[in-house]
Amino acid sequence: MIDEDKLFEAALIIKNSNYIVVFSGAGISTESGIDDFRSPGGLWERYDPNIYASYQYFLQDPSLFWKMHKEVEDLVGTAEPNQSHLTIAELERMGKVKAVITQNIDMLHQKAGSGKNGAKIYQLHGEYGKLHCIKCNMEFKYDEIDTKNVEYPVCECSGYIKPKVILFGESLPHGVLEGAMNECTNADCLIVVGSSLLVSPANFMPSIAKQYGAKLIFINRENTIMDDLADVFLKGSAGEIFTQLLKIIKLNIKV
């Protein structure tokens, strides 16, 4: 049961905010059928991320990564946005959401329409759907490269091809983290959804936003290690919570 008083409190914060930044973690996509890799039964139980998702191991033997990634492709490639993604895009159309910062590679925010009305999207861990050669840096679309029928794809220059996702031990995309942190300094409201806030440096975002005066709304199925920072913590299904929030907000905002 979602706490109605907290729902109305969160809706009021959103109504009174003009520069909302959304920070999303793996939990936002579980309702789209993409399991949190860290959860019980998740990908990391079957594939040790320190080996299969390690950039150093990729350089030595890319077949390990691609064995794991072929399973990820089946999950991510067919996933569709859920109510959380759709509501965030709707709040952007209302002029509320100005930026989306995500730890996810699934591109579901973009599929839902985020970024089409001026909001910037910061993909902290890269993005699904693009490949590149780590030697010559040439980019490819997935349909340009056979990734299914080979042990691992190789570029014409002999370099290994990998998705444009960030592996453990690999640097974040240039400028993305800095841009995301800067958005947090501009925010008057930060909505954190589906993140346990365990991973650095992404978990710096709430502290930065709070330091610069933003209201913090946390939406998650489980408690986080930073709950004490939240002005409102809404516990439960993100899709259900966002659906209720949008109903309340539309009663009070003329779009």
Given for the second form:
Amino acid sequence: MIDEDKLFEAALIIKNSNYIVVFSGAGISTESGIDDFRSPGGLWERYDPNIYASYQYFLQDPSLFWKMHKEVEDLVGTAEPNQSHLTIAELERMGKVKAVITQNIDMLHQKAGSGKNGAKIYQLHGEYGKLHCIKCNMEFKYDEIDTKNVEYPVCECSGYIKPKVILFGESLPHGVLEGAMNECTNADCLIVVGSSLLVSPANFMPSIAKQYGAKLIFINRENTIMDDLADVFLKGSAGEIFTQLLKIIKLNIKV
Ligand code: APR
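Now that you have shown the form predicted on its own, what about the form predicted in complex with adenosine-5-diphosphoribose (APR)?
Everything in the complex follows now, all chains and molecules, and the chain you saw is the first one.
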């Protein structure tokens, strides 16, 4: 059961904010059928990230990464946005959300309409759908290469082809981190949703926003290591919480 008082408190913060930045993690997409990483049954329970999601391992043997990736690539490619993604896009249409910073590669924020009404989107860990050769940097789309009948795809120049997602030990896309951090200095409200906040430098965002005076709303199924930064912590399903929040805000219920 979601704490009603906290729902109203969060709705009031949202109603009084005009530069809301959203920071999302894998937990926002579990209700779209995509497992997160660290919940029970999550991806890192099945694949050791120090091997399967390590850039160094990829350079030595891409087959490990591709074995894991093949399990998720169809799912990520066909998943639909859920109520959380849709509400965030609605808050952008209402002129409230000005930026979305996501650790996710599933493009579900864009599929929900985020970015279509002026908000900037920062994909800290890259995005599904684009691949490149790590030797000659040639870019590819999934339908331009065979990823099904080979252990791993190789470029004509003999370089390994890799999705443009950030593995452990790989640097973040140039300029994206700086842009995201800058948004956090502008925010009057940061909504942190579906993240364990365990991975840096992505997890710098909440403390930067706090330092520059933003109100922080956390929406998460479990407690996180940074709960003390939250002005309001809404514990539960992100989809249900966003649905309730939008109802309160839209019905203009006296909050
Ligand atoms: N509603 C609310 N919270 C949820 C839901 C849900 N429906 N489903 C999961 N969660 C919460 C979990 O309780 C957990 O705290 O979302 C969080 C997801 O945490 P992680 O699995 O650690 O995902 P994330 O924080 O995005 O991981 C960051 O780590 O492995 C790397 O590159 C990977 O981008 C990823 C980064």
